[in-house]
Every structure is written in C-alpha cells, then in structure tokens.
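Take a look at this single chain, the form predicted on its own, given in structure tokens.
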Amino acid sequence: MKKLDIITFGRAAVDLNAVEYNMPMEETMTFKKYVGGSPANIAIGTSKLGLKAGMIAKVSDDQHGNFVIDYMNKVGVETSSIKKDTEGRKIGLTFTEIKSPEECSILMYRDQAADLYLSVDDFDEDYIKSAETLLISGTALSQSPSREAALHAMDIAKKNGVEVIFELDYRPYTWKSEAETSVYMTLAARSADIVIGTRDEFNVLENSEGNSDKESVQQLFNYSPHLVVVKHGVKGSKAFTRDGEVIEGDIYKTQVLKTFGAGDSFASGFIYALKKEKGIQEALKYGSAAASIVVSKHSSSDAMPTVEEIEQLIHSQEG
C-alpha cells in the first residue's frame, strides 16, 4: 500500500476571479481570491473526492504562498514538498474575466513566477516512490529549472513503477516558441502512461492542426502511453486504449457561469474513477460531470465537487 494515491507536480498559483459578471476586465472592480493552477486544482479535486493527494510545487515566501499552503492543508492535500522560494520570487497571479457564459478570458502574471523555479533539489526520490501516480503539468516544462525538475520526477517515477499521467495544460504565457513547446511536450507525452488534453492542446504538442484524434494517439502508442484522452469541450471526450478500443464520453447539461476550470475538474473526476476501478467509460462520466459542476460555479479549486455531487448529476440525467 502506497502512502499517497497521487502526487501532482507544477503550478500552484492564486486566482482572482471577477465578482462582477457580464463586463470586461477593464471595468471590473472586485475580484475574489482562490487557489489556482492546474496541478494544484487537481490535487485539491482528487483530495475532495477522497483520494490521498500530495503536491510538489514552489510558492512565494509571503502571504500568497501561505494562503496556498494553508488551503491545501485544509482540504487534506499533503504539502511537505510544497517549498517556498528563497530568492524573493512571487507566485503567479491569474485574473479572470466573465463577460458571459460563452465569453471568458484569463490574464496571467507569470514573469519570474516561483513555480518555474522548482528544481531537482526541492523533492526527493522517496516522496515520489510513496505514490501510486505522478501527474505532470505541461506548464512545468515551459522553462528551466522547472523543466528539468519535471523530467527528473518522471524519470524517478518510471524507474520505481509509479504511474505517470501527463496533463497537457498548455498556457502560452511562458513558452518561448511553438517549436520549443512541441519538443518538450512531445518528450513528456511519449514517456507517460496516460495523456490527457484538449484537441487544441494536442495540436500544440504536434505543432500541427492537421491530425485527427486517431492519428494523434497512434503516434503516442508507439511509445509508453497505454491510454490517451482527447477532450472536445461541449462535444464531449474520447478515450483511446493501446489495444484499439475507443470510448466516447458524454456531457452533462448545467447552467454555465464560466468556461475555465473544466479541465482540472475533468482530470480529478476521471482519475478518481480510474483509481476506484470503475472502468474507462465510467471515468469519462465522472470527469464530465465534475467539469459541468465546476463551470456552473464561481471558482475552480473551491468548486471541486464531492463524489456525491458527481453521482447525483450523473443519475439525474441518466435516470
């Protein structure tokens, strides 16, 4: 028995979500603060679902860093490998704009962000060995020394039989070029056991918009992955297995407030269901239902649903 079900690796940030809806950010005067960052959200989401989650991250040594660690502790995430930056770097800030349910945007402040300075010295092999699964976020690969740390963590996991999930999590703000993005995201994807991303993110990984889902996954199946999930937003998702199975996931109707946060909640629900051996079809349902719940609420991290909320939504639309 491993101490942890999952460790997530990478970005922990602060989200400042617009409290005033239906207006551009230029006119928005009030924001509400939450923990943010895809791998942080997934650690929180899986923990709220009952998994034993930990995180490897670096945050600022100030009130914002304290806020993130305190919140993670409160929801049950193991935080011993969330380090504080000692060089005065600040945590990434994400401001969100909610013009309408269909028109939302995010504005990231990530220059010299603390999470990109996570290094190989900030975690040890024993911590990764203590988990069944390591989830790497694509953003962690966008700059050094975080890039080398992420690849090192994947290497430790592979050597010790720890499952590796690569969540593409493409954010253009910190990458230098499309070619560089493709190189490092491809390197990580080929080394992972499971790869999860949107169709647009797979296009970034391939530095091409011409491939179909089938072509994308077949390329990865020449390497380590045995399961690839391609998300198509309101059109649902598809999971592809190495033995040729294609499983389609439905969507669950909800009153949409915003568009951001869906990917992190999808990953949380999907991973939870896989861990509980519910099968890929059910995992797609749990992921989709979790995503629907989060886009109907104001936050991403705080809105991560419970198992009961997910199952209630599934049953209400399938019963």
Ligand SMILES: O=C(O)C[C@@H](O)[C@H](O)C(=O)COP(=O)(O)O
Given for the second form:
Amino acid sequence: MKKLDIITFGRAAVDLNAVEYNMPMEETMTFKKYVGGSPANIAIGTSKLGLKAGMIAKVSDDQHGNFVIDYMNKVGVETSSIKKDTEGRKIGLTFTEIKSPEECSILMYRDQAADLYLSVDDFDEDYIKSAETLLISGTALSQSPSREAALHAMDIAKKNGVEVIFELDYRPYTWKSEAETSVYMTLAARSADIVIGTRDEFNVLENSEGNSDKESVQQLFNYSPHLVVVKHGVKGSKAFTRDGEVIEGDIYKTQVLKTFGAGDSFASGFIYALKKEKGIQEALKYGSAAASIVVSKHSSSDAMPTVEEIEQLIHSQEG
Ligand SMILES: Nc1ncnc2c1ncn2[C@@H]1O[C@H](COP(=O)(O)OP(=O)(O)O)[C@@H](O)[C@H]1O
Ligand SMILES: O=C(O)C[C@@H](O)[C@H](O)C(=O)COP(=O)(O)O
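For comparison with the form predicted on its own, provide the form predicted in complex with the ligand.
Shown next: the complete complex, the earlier chain at its head.
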C-alpha cells in the first residue's frame, strides 16, 4: 500500500478573484483571496474527493506562503514537500476578471515567482516513491531550475513504477518562445503515462494549428502514453486509448459564474474516478461534473466538490 495516491508538482499560488461581476478589471475594486495554481488546485480537488494527496512546491516565506500551506493542511493535503523560498522570492498572484460568464480572463503576476525556483534539492526520491501517481504541470517546465526539477521528478517516478500524469497547463506568462514551449511540452508528454490538455494546449505542444485530436494522440502513442484526454470547453472532452478506443465526455449544463477552474476540477474528478477503477467513460463524467460545479462557484480551489455532490449531479442529469 502506497502512502499517497497522488503527488502534484509545480505551482502553489494565490488567486485573487473579482468579487464584482460583469465588469472589467480596471473597474474591479474588490478581490477575494483563495489558494490557486493548477497543480495546487488538483491536490486540493483530489484530497476533497478522499484521495491521499501530497504536493511538491515552493512558496514565498511570508504570510501568503503560510496561507497556502495552512489551507492545504486544512483540506488534508500532505505538505511536507512544500518548501519556502529562502531568497525572498514571492508567490505568484493571479487576478481574475469576470466580464460576463462567457468572457473571463486571468492576469498573472509571476516575475521571479517562487514556484519556478523549485529545484532538484527540494524533494527526495523516497517522497515520490511513496505515491502511486505523480502529476506534473506544464508550467513547471517553463524555466530553470523548476524545469530540471520537474524532469528529474518524472524520471524518478518512471524508474520506480510511479504513474506519471502530464497536465499541459499552458500559461504563456513565463515561457520565452513558442518553439521552446513545444520542445519541453513534447519531451514531458512523450514520457508520461497519461496526458491531459485542451485542444489549444495540444496546438501549443505541437507548435502548429489544425491537427485533429486523432493526429495529436497518434503522435504520442508512439511513445509512453496509453491514455490521452483532449478537452474542448463547452463541447466536452474526448479520451483516446492506445488500443484505439475513443470515449466522448459530455458536459453538465449549469448556471456558469466564470469559466476558470474548469480544467483543474475536471482533472480532479477524472483522476479520482480512474483511481477508483470506474473506467474511462465514468471518469469523464466525474471530471465534467466536477467542472460544472466549479464553474458555477466563485473559486477554483475552495469550490472543489465532494464525491456526493458530483454523484448527485450525474444522477440528476441522467434521470
Ligand atoms: N461552461 C461550462 N459548463 C459546464 N462544463 C464546462 C464548461 N466549461 C468547461 N466545462 C467542463 O470542463 C472541462 C474542461 O474545460 P476546458 O475549458 O476545456 O479546460 P480548461 O479550463 O483547462 O481550459 C470541459 O471538458 C467540460 O467538461
Ligand atoms: O493556475 C493558476 O495559477 C491559476 C488558477 O488557480 C486559476 O484558478 C485558474 O486559472 C484555473 O484555471 P483552469 O482550471 O485551468 O481553468
């Protein structure tokens, strides 16, 4: 029995979500603070679903870093490998703008962000070995030393039979060029067991537009991945297996408040259901239902649903 079901790797940060809706950021005067960062959100999401989740991350050595660690502890995430930056670097901040339910955007302040200074010395092999699954977020590859740390973590996982999930999580803010992004995203995706990303993110990985989902997944099936999920926003998602199965996931309609948070909650529900051996079709339902719940609420982390909420939504719409 492994100590942890999943370790997520990368950014633990702070989201500042507009409290006033339907207005541009310039006019927004009030923001509410939540824990943020895609892999942090997934650690929180899977922990709230009852998985044993841990995280490898680096936060600022200040009140914001304390806030993130305290919140993660409160929701049951194992935080022993969330380190504090000793050089005074600050945590990343994400401001959100909710102009309308369809028109939302995020603005990241990530200059010298502490998470990008996560290094190979910040975690040990035994911690990764203690988990069934390691989830790497694409943004961790955008700069050194976090890039080497992420690749090293994947390498340890692979050597020790720990499943690797690569969540493309493309955020343009910290990458230097499209070609560089494509090189590192491709490298990580080829070594992973499972790859999850939006259609746009696969275009970034391929540094080209116009490939179909099938073309994208075929390229990856020549390497390690056996399962690839391509997300299509309100059009749902598709899972492809190495043996040629294509499984489609629908969305669960809801009263949308904002669109961000969909991807991280989708990953949490999807991973939870896979771990409970519910099968890929069900996993897509759990992912979609989790996303549907989170887009109807204000945050991406605190709004992560329980298993009961997800199952209630699935049954209500099936009924
Ligand atoms: N407006 C929406 N209403 C309900 N579900 C949604 C909505 N937008 C996204 N989802 C769900 O969340 C999943 C991931 O959303 P998507 O926008 O593709 O990813 P990301 O947030 O990573 O960009 C979708 O496949 C869908 O199941
Ligand atoms: O990942 C970040 O640093 C920002 C997130 O915390 C933010 O809530 C967000 O953009 C979530 O996006 P998504 O789940 O990929 O839609």
